[in-house]
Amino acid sequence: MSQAPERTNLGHYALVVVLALLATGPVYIMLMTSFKNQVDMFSRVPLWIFAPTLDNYSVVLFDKKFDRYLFNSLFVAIISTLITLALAGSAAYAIARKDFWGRGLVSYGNLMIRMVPPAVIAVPVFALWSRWGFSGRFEELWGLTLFYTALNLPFAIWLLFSFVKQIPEDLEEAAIVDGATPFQVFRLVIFPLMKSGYAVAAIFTFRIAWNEFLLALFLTGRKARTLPVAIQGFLTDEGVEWGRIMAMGTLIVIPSLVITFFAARQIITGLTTGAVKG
């Protein structure tokens, strides 16, 4: 009788291993390709054992203005994340706690807006961009930051809304009785209990802004390009420089993997805490 649960557990572990291999397989191939030279890269028989080279990383880091593109990506990702969290927290609290006209419309409309893919809004956003006349590196970076904020804000509000609903209203009422202002209630009572939710929202917001390609392609010039857009510089008239593309892709992936790895506990806690019906 005890063998059946053991077989079930073994099947679950085997399924997890298979899914993990499918998920990490492309990343492994990208990493290995970034260390190959042209001959090994285009070998008819895939080479799993080869002499690694750092030529691709050398070109990417020192010959292609990597530092400029890295600064641009960090600028738009970090600033848009901070603005999104500041606005999303107060908006989620207002929707969850305050009774105002159009509250339901704002809640469901906010979620529906998040379902719109960036490809759909690329053309109208470009039209607005052209009308507003953004020019110059930092003007383009600030404009891109604002668009990323608008893109990520609905998701962050929806996520933090669930956390606000978990907090008993008695705690807020007790703070108000003690003389706390609404801002002090949010800062001293609500915010400390929503830290895991803010961590999850920050990670997802940062990753979306860090990896987004289409809007950055449309809205930035040569000096304001982010790392994902800079990859297209390796598509030349002489061919596709796969080794350098894979090296750049590996460098882009590293921050997201590191953040996710060290914040895995906060992500799990945040998603499970907020995944209840308010």
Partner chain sequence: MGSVTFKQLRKSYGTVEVLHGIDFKIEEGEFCILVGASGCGKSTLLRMLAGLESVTSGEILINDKVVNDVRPKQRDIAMVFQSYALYPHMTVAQNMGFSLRLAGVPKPEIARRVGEAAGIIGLTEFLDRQPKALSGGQRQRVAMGRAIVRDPQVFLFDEPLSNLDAKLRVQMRAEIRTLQQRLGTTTAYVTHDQVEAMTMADRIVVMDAGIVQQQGAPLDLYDKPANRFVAGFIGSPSMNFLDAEVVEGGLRLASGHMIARPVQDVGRKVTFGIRPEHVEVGEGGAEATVDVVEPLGHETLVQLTYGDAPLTLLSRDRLSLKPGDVVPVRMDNPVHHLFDPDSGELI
Given for the second form:
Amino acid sequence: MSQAPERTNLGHYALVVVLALLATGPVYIMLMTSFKNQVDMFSRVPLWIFAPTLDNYSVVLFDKKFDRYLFNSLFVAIISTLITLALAGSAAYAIARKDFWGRGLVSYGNLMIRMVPPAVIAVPVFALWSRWGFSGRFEELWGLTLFYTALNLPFAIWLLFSFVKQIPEDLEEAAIVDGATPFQVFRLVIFPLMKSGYAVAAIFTFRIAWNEFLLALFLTGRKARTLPVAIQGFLTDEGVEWGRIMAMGTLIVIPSLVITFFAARQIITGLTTGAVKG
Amino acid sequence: MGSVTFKQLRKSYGTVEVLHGIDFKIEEGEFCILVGASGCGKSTLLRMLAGLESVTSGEILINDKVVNDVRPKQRDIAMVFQSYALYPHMTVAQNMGFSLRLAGVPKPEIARRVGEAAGIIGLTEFLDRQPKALSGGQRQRVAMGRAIVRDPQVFLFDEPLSNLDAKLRVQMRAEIRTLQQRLGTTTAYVTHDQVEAMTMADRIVVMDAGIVQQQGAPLDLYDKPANRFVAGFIGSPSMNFLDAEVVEGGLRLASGHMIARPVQDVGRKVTFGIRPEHVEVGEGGAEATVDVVEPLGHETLVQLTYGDAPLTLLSRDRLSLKPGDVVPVRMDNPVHHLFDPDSGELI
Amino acid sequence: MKSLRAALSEGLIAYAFLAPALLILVIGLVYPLFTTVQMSFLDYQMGTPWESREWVGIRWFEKLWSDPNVWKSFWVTLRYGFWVVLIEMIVGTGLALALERAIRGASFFRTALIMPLMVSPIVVGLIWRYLFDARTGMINHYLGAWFGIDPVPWLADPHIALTSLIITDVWQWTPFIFIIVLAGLQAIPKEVIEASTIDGANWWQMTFLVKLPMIKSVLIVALLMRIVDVYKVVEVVFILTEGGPGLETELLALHVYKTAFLSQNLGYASAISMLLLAIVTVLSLFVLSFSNPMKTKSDF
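To complete the pair, please output the form predicted in complex with the partner chain; the form predicted on its own was given just before.
Complete assembly follows, chain above in first position.
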């Protein structure tokens, strides 16, 4: 913008830097603490320079159960993300472009269902869990995957809906005139043009499933425990093992940080979808 | 090549009827242009022919076969969209070959036919480009190439030139016309631009308010408009219309000026229509006030006020007029038209 | 009008595209919700077989009506939601307006701001519990070292605990408002801003008479999203205070949770769930009554 460049002064940049520090500071402190030994951690004056140690990580990583937690978390996050994407794209396409009885109900229902707090779902699901006979590690993981998929679908459908809306209808009509069946129109024209939408949806779906705590805590037994549930286990009555918590917290956050650094644009798209056009 | 026939074709959206019984035929190999203002139903008609809109009642025939319920892919048509509707994720060659690929044509055959079509439209060296790397005119050609590849019974064009700048539009007009003559494919072409219609068509179908107003060869429509709408729509600048009354020995314009022409029914009100090029500045004419003078070089366009009515004059001479001048204008050229003021029909 | 056959076949195709997603939604969300409604009329304890359930009519709702703990939790929830959403909206919007031009191209800044949003809520809870720690926490240390403030029992003092929760949420979610409002501001056509400059608008006039009215629908969607999401929060409070001290930070979602899994009373927990759902619905409809962005955005 050409107007009033003098207003963009040093004060603004100082504010930007302070805000960036505020936003990243707590995460940085976690990272730093995870490399501290027991003595440095409880030093009376917080230490910013210290001899880093990998002790906390070795405790966390060489616990033989860590592999299992990691596997469980990856299992539910990846599989529920894949299923969500597979189902949401075609549903979003139908809602955006097809004319069918119940379309209004489906689209409004989809919006309303996004409001439901997971805590509300946890209670009935817990009751249904045993009735549906989810027991044993993999049954529980699949059960969790089912509910994560259901929790993620409304948002994914909504997000992809806005991507379908941006594809000109002419392209579909051209494909129809070119002789494509409805499924070919979706597979050969719509789907390839929605790839960026799928990337955004994947980030958010994975984030929810990877981070989810509530359902996982109460629905899974020892063997199907995921990382967010496992980390909470370090908050014991005897004391809080901050070193291990921070090390494991860092490990949990790694995928999110990687995504944040490499896909900031997609994240912003996902956050602003529905609020801002385009 | 195919012919296209519309029989009493109607289209409604809910309770609103937008096409009120369309009847006409496009002969084999003919370049037929549907022209009208936006909202007249011309695009709907084309989309119904393409199979993108359903038929409410009546029939559409391609080669004397009713195609009302035939899917677009089985109608053997190809369509060029206003936006070109090129698939952005495919190369030019993939765009052009898409319909053949869907039809299960073997790859070498697709490559051969795409190459052939690319040669016809001059895109051979662009086959591996993405549409976004092409200029507007090139995209337009790809859209045509996509139609040519299929070698269909009928080409459909939906306002194909409206996204191009003026200069390119004139060039593409000629290209499309040449191409159609070379291939001889029956063509239905929709536009709102009467100049396009006049310059390209074998036959023009003028539509308004969901009905066909008149059809015929371009110059026939120009010379013998069937009603006031067609008279006003075809030709640029538009025909002048003045209120007049039939009196003994001719017509009396609202201003009192007389035009010698024998007409029946003394006392009848009529609308007098005369094209701008048939209005002249000359002694003995009625007096009009000059509003705007537009010197175009090879001709001069003058906007006047005559009585209460606007009047346009087009002269081959370089007239030295200024706004505010009062000049005598003659309207006794034998080429003029009389319309019924109520029905708009030619008298 | 489409012919019946065409409409029918298009409808069938649409259902084919929708069916798999609908199936999962019905099994994983709609049916559980329906079960919540059903269970709120049942006496059903955790760990007992489904067959042992008993129909109790509206007994849970009567109990809920006269249960001081529920109402305590209800007011905590409303207060929490009110302050969190208010602060985040004002701070997020204010910062977006102030920094709109300064951060043009400063992508590192946006990346930094997204970080809190991406961190797992459970980890957010743990980090802040560490920072808030009364004895070893950094917050108290620097408050003491720089401002001479005595250690504050952030999570243990009944008057402060809720504020600590609000601070944590504001840290995590203000960037969300900031990013949405920023995107809205950047979507305003440049010509409009230039026109208002030529018309002689100063910064305040430009902000309150041009920019904010033009992003009204953006602000409403942001508000709506926050209201919906703020009541989903359980993890952070679960880690930070577990609802304490007393019931000072017992958000309804957490209360539902405790009733179900600590008191093991699934029927009563379901009834409280209905109260929580009612709050979210009423607030959302309240916001939507000002303007319905879904209507103007699309025909969704």
